[in-house]
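In the form predicted on its own, a lone chain appears below as structure tokens.
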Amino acid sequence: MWDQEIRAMASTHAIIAASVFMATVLPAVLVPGFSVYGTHLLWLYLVSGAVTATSVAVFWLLGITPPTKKHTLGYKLSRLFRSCLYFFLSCLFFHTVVVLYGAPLIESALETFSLAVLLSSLTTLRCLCVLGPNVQAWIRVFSRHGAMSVWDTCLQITVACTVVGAWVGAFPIPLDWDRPWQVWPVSCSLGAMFGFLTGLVAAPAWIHYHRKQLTYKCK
């Protein structure tokens, strides 16, 4: 059972990582003048859209998304609305946190919010796919010893890697190197993306090598 879940997780992560690669390479081939630096916001939204679409499709096909208790159309629409609302609130939350950490409040507001959208696509969206729009479940998973499945542990690792990657990506910005990737928020978004990809590799590997020590409470 453990091996099957870990293989499913690794396959899922490989597909998501491939979507990031395709969202970066295909536009560079098809769109004149496209580049990660020169048209950074376009790249950022393409990657966010690719990760979002791929994650929703793959998690739904694998049956990782928690089943709905009701099958009525109204309940499903309500669940979809709450998921979209949580995602939007997550964008506002990340935008506020980034501003509090020193990003311009008015100047480059679009760039800051775009970074918040990317962070939400890499973190909050995975919570919505795995746990659904359930804040109590989110609090449980990210509390100490709150994981109840390998997917909960995977969430902890990937979210932590993404946030740490974005934070580390901010360090080169004040340095007087005059590099194109120091323009706000290129280094932060690249740091978040590298952190996210690192988490996709690290999560199944860490769970595999520690599976004998991992114990989960019953839901």
The other form holds:
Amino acid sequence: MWDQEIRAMASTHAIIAASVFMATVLPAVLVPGFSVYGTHLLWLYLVSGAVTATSVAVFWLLGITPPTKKHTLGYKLSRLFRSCLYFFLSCLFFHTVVVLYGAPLIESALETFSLAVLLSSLTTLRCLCVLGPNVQAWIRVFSRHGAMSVWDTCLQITVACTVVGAWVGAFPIPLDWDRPWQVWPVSCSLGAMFGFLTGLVAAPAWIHYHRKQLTYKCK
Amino acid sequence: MKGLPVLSFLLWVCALYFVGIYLFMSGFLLVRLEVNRTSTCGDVLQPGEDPADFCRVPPRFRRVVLLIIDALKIDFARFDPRNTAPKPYENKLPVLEETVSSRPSHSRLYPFRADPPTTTMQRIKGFTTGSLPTFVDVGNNFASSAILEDNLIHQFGQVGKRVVFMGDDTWESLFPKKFHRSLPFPSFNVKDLHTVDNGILQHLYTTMMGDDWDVLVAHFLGVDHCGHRFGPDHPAMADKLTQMDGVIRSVIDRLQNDTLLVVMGDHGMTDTGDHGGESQKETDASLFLYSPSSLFSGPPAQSEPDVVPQTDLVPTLALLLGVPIPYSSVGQVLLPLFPPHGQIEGAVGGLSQLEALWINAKQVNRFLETYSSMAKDIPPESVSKLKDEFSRLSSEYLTSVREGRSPSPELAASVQTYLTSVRDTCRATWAQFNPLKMAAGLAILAFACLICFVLSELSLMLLREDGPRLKAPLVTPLVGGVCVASFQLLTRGYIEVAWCLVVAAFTSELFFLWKAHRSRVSDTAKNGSKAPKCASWLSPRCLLAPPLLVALLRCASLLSDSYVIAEGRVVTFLVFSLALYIPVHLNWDGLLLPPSHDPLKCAGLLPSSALSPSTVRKESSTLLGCLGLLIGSLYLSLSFHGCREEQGSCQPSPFLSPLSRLQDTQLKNLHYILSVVSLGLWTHLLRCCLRHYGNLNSSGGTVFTARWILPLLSVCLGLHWAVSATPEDSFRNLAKVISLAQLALPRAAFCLLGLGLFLIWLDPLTVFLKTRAGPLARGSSLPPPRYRASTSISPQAELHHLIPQIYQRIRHSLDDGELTRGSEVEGRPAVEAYGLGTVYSAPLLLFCGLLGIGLLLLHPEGMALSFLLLLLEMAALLHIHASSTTLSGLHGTFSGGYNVPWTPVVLWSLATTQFFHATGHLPTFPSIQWGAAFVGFPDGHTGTMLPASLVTLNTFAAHILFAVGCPLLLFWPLVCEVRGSRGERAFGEEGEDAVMEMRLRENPNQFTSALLQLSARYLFIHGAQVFASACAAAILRRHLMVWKVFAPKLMFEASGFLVTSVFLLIGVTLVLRVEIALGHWFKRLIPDASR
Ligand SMILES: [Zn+2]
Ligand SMILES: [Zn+2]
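Since the structure above is the form predicted on its own, I would like to see how the form predicted together with its partner chain looks, so please show that one next.
Shown next: the complete complex, the earlier chain at its head.
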């Protein structure tokens, strides 16, 4: 059972990583003048979109999302609506946090918000996929004994990696090197992206090596 | 309670830090006194019968062109025809070699040796004053960078020569308004290779052809910037040098006969293109001299110098151009430029070699006498030796002149020797880093940090009776120091205090560490249960815990100039990150939310809660609310920052300028109202807090201060602001009153502040005793009296916030713990002590608040808002700490002691730096708020102590407030104690009694150890910052920014540490003072009660 779940997770992650890769490489081949630094916002939205689409598709196909109690269309629609609302709220939340961290308030609001969208699609979206629109469950998952399945542990790792990556990405900004990737928010979004990819690799590996210690009694 | 060991440990650690800082500074910061005298035409006279004014004699050259090519290393200037594959920087200036070989008596090329520090500003100072400028030239121009010492430019101006300047704008700040005409170009952007040079080239030739100049200074920066950007070994350097070659050629073509051309570099560069240090690659620049008229008496002779020291240019130029040698020059004239005997044909007014040497020696001797009478940093025996030498030379020279015979050539040689030895003496004192002292200082600092860490981890053990005492680590250094001193005395005849200190500090540190290690090992042997806890504190896992990681990042950020420049934001970022870490960590441990979820219960993984979910929810919401407050004040505090000159597009905060400078009346009123409101809020919040905990009921000194002096002080301050903001012309008839008020109000505030602090010190207790008659009347057989620490005397508050408490110790001392049920049933305690629960924190809080208002007085009015934010942030930090302690304490992780974990301590000390910036300060000298020295003293001062201390208080206001308030971190979790949480377990049925800070009195050992631990941790973080900035200064002493960024940062960090440690000691001493007063109070009470 362990091996099977880990294998499923690894292939899921491979698909997501591949979608990120395609979203970076394909436009670079097809669209003239596209580059990660130069047309950063375009890249950012492409990657967010790709990650969103693949995650939703993959998690829906795998059926990880907790089963709904009711199967009425109205209930499903309201769930969908709540998910969208939570996604938007999380974008606002990340935007606020990033501004409080020292991003310019007015000047590059669009860039900041794009970063927030990227962060949301890398973290919140996964929470939505795995746990559904349930903030209490989200908060609960991020505690030591809160994970109740392999997917929860995986969620912990990827989200932590993404957030830490974005945090570390802010470090080079004050340096006076004048590199293109020091422009706001390139380093942060790249950091978040790298963190996310690291998380995708690290999560199955970590779970694989710690499968003896992991116990999910409640499941 | 053993207060003395705590204080002595802290004093000892502070002393170690001070020794380390002193040693490092004395090795790194070269300090020199500026002599405020100027030479004039009359005072340096030629010997002989007629005392002629030598400025009147027509000089050898009427004009001079000074081409300074920044960082023109001697390797760049040399030309080697045999070199077939030259590197980009080789053989690019052929014009120099061509001229020297084709016109040997008109030109020379010398290596030109600069003195460290080899940075442009210090070098410009060096070759205009002829002295050896250090980083700190102590003079009366500490605030601006203008040179007030006597210099060539000043002397040129005195004799009416028109100086035209173009190029590096450093000159404009060094010599403001000294130039006849000046064309400065921005020098700051190192990446820009061409702006300055092209700017010069646009004007250089037209200016030269014109006739409105006598001295033309052109300072090219391209070569230096090219070095910084690409290094010397780069094609761009070849282009730049070729361009310079062309410039020199065109200038030579345009020279006239009465003009001297000097082409020189101010310093060299290393292989990476940097400079600042003392390696030969950095010091050896080039000097090229040329004149269309004959300059030398012949081709290069054997006797010519191999290397020309940079100081020698000043006397040479001065005598060639007929101006007095600047007063503090220690240079020696360049002899080949002067004819050996008499005059060269065609050159009028030239001095002979010996005459020039004589004038030079006389001037140097005069400077040496003046300097050695002012400062004592030159060793006295060498000064007296030099003086003797000069008097011998002068008598010999004077007799030979009087007798009319030509002096012997040996005399010239010995005058030269004399001049050289003066320069060498001065250089040894002023211009050499002392790497040994720097290394020793760094090592002592590192060990002091380690000791702080050990102290904080082993505080409980160190304060035990059988723990290692401080006596031995105090005696050994004395022995070591005395040994070294006597050894020095025997071998060298004098004592150098620095090295005695090094040995003393080292022996003491090592001895202590050894003792601590040994007692830890024996401790581990004795009880194995403690072993893992003690052994784990140096593991990387423990050191890389997020709070210490943040502290480490903070220290690492001091090693980069960009981060130091952006320090204010960097620290805010770190504080914010660490603050967010607290709830995330609590949530990770499952402590943030009430454990009401079924899945967790079913897992049984969480320890059963000791507290109801509602309390957890309440504490969590307090925590999150305070986090919001903290983040809000962090964000708002960003708008009070000043701007460094390195930050290009930065607007300094509008609140930083004093109100009197605002023109718009409405805006002025708005600012004033805002400031007064925040001042009022500051006072009100403090009083509210004190009243809330019942500390305003008694009638002691502290309460008097809180009731009367605090409001009075703020009224004084508000009035002072109003008076100082009044425009002078609007109330002409009241001018006298206003000026009197400007004098009297701040002074009254100072007096009130002093009185308040003194009263707090004198009578720190804020406890009000209310006895109930009933039980006391029954005599000695009666149940023990019980005390309750009530908060307020008003009935409502009594209902709401009654903190009854039984003071266990007294009860036990009264009747051996025998408790009769009867008294329990009887219910209410016999004695109510209002404010007993906050007896330690109340005076400390008030002390902080008073000091805050006093420090606000020294700031611009707008800073009141920032101070209010500081208070709010302090409160938020304290409450976050308290709530997180409660939350984690509830679940059994509470270890019994009162240890303050690293997170709040790191936050507290980072907040210090953050508010240093948020009160408009920056770690640069131009940003010091000198206005603080004139608060209450509008007409200036006579001494230097008072203004210096006022400016220090202003600069380090945040350091002072946070250091004094540091012990609050220990008290606040107890102040915010949740009723019935710990008490329930500790006191059984009397669980309803919260004892707050009395808990500390019950465990005096844990109290002292926690106090020691807290202070040691706080000192550790500040000390680590000092260590990091000292490391930065030592490692990066060749860096372009060392004198602009790292050295000032080090000085500010070190002075901040000094202030912090002093005020931390004051805070701790105040706590101990309360402790003693409380002891007396209880002693008075017990016989009272038992009667
Ligand atoms: Zn330079
Ligand atoms: Zn330079």
